[in-house]
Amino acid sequence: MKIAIYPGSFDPITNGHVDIIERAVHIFDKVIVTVARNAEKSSPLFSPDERIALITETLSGLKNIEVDSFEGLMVDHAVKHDAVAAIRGLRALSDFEFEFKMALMNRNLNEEISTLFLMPHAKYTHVSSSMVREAASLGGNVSDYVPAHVDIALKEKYDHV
């Protein structure tokens, strides 16, 4: 079975996310999706509680997947669940350069670890967890970026309910 970890913060997961998931679905047997626990990161919008039930109700009908979070390194993460690879997502060349330095330390901490870049669509390559928190805490409209239900849930956050 290939098993494959999409880490990273999902505060909020939106539509972006969700279509690299659809992407990865077709090519993993299972795919684990795992909020990252960051104590680097400034405070979180989301616990990682409410991160994992709006990641979990917004990937209800997917089959093969699993949602989790953990702490630490995501290569140690990736071999507690027998995965393969590590999926991220590239939206735009700015992504590029974090993203192919942090695969380079990634496999010289595991080798048996590959990741595998996935692009979004093109109509969501512009939008970031971060631009939709500051968007909804204004008060804009971020019905196209996210789920429903996580639009509800910002809303009910900053009050714009």
Second form
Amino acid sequence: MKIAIYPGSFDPITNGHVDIIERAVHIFDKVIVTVARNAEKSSPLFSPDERIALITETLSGLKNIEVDSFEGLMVDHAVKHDAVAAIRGLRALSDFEFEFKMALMNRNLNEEISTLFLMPHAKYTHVSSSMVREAASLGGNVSDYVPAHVDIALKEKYDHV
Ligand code: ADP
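Starting from the form predicted on its own shown above, please give the structure in the form predicted in complex with adenosine-5'-diphosphate (ADP).
Let us now look at the entire complex, which starts with that chain.
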């Protein structure tokens, strides 16, 4: 059984993340989507538990998925789950340098865990949680970029209901 983890902030989950997850479940027997609790940006919009709930609802129709969170080293969390790989999404060249360095650091921390990069559909290459948050905070329509219940959760957070 080949297991992968997909670590990230997911603040909140977007259709770009979903695209990557759908690709990953075709390759692995199980994918564990895992919310980083400690790699927090200074002030996250959604709490880790809120993010887990939004991810769980988003992925309820998909099989072979688990959702959890982790603190500490991503590679240690991967080992705990018997995962052989960490999935990361590559949107554009701008992601590359950071992701490249992180993949090499993680390999140094644990040679057994490979980082696997997947590219989303071109229509999601410009989508990021931070852009979605910013547009939503200003009352912009982000419904093309996030699942419907995430759109509602954003409106509630920003009081645009
Ligand atoms: P970070 O860990 O940098 O906060 P996120 O939580 O937003 O990143 O995302 C986790 C992973 O998903 C990262 O590898 C990121 O590059 C990738 N990702 C984010 N948005 C997209 C998207 N629109 N398309 C493909 N991959 C994405």
